[in-house]
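In structure tokens, one chain follows: the form predicted alone.
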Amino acid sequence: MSEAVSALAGARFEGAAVVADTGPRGMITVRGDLSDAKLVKAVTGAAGVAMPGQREARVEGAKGLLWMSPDELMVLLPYEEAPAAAEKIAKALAGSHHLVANVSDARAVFAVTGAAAREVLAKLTPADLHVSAFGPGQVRRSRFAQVAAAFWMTNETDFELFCFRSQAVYMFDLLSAAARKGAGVGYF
């Protein structure tokens, strides 16, 4: 069996902000009834996070539950636990319906970070990144440039964000421009 590589294998960019692929991550989508009691004990079994509610991303460490739609979860993990996991679910949802899917390889995630970070995304997203209106503890789903995206906060400055794989390259260079030293725009 081959070994794991991201879209960008690593690459980093230094500015105003830094932009790092993060590698391989672990990333099942889950659709079904969110409110269902065997759904939300077999998300939150597999994740070790409480459930999200409404646009909330609970994440800790590797692992966690992204709210992506009224009936559909990111479920994040580890790369090589994904696999296993998402069988895990599908079982346990067996009977209701349901769709559970293994996207990790179709995903390029990235991490932004600085004090800066907030104005890079802010400068692509349509999104309102004002800290009174996102904070950690949320996530969005939106457009950066052409490319549909979602993205939380890890901390009060971080954010983390995926993108379809085929998209990474076209990505990482909208989010390096935006991080370019001198290119900020003193919104926040």
The other form holds:
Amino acid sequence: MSEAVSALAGARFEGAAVVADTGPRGMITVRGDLSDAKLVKAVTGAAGVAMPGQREARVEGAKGLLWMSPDELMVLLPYEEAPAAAEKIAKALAGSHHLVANVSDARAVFAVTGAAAREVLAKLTPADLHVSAFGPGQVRRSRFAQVAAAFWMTNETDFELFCFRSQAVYMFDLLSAAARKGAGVGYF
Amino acid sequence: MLILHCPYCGVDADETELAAGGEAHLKRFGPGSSDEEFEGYLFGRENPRGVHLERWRHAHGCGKWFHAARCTATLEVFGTYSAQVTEPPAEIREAITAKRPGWSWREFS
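Condition change, the form predicted alone to the form predicted in complex with its partner chain:
In what comes next, the whole complex appears, and the chain from above leads the way.
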């Protein structure tokens, strides 16, 4: 089997904040009835974290669960574990109305880190990024300039976000431009 | 700038996160209907100056469709509500009445 690479093969930009391609990441989209005990058991078993509520992100290290919509979850895993985990979740949900898709190769994941990270994102998205409105444990799907993306915080200052893989170069250029030294606004 | 509260994910979404879906509560007239009814279903649309009911989709967010009641003249939003209804719920009608007494829109008032 060919070696899996992320869209930008670990590209990195260092400015007021650091923008980095985080490499291949396992991602499984699960759609179905999120209150169904079978579904909850399957996804929490795969990710090893508690079930997230509305707009919550439960991420521990490489694993986690993101609440994407009232009937959609994203399961984050190490890249190699995704195919087997997707199969296992699909098996557990057999018989109920659901969709399980391994979308690892369809997405690009970026980390934006450093004290200026919040401002870098706030320049690009209409989402409210004030400290009182968005913090660790939350996930937000929104728009970055012209493309869709979802982001969450890994600690008090750092963000991770993903977008479609075909838009990875656009997203990287966008984040890099917003993170250039001297481009700070100083709002937060 | 229009900001609508998405009733599905609870986000106050900026207009640029949303996709406009046209007029709300259209009643479909298909096979067996008269030409006038079918034409009205296809082309007959409200174009009010004031209270308007619309469909919106949280396209860059949770992806769900929902309804919004707003004023086309002032952009004031009276409320947003579920897509799974065929008429505005009582609390939305009350919210509109409180701000625009005597309003009417198609068969609703």
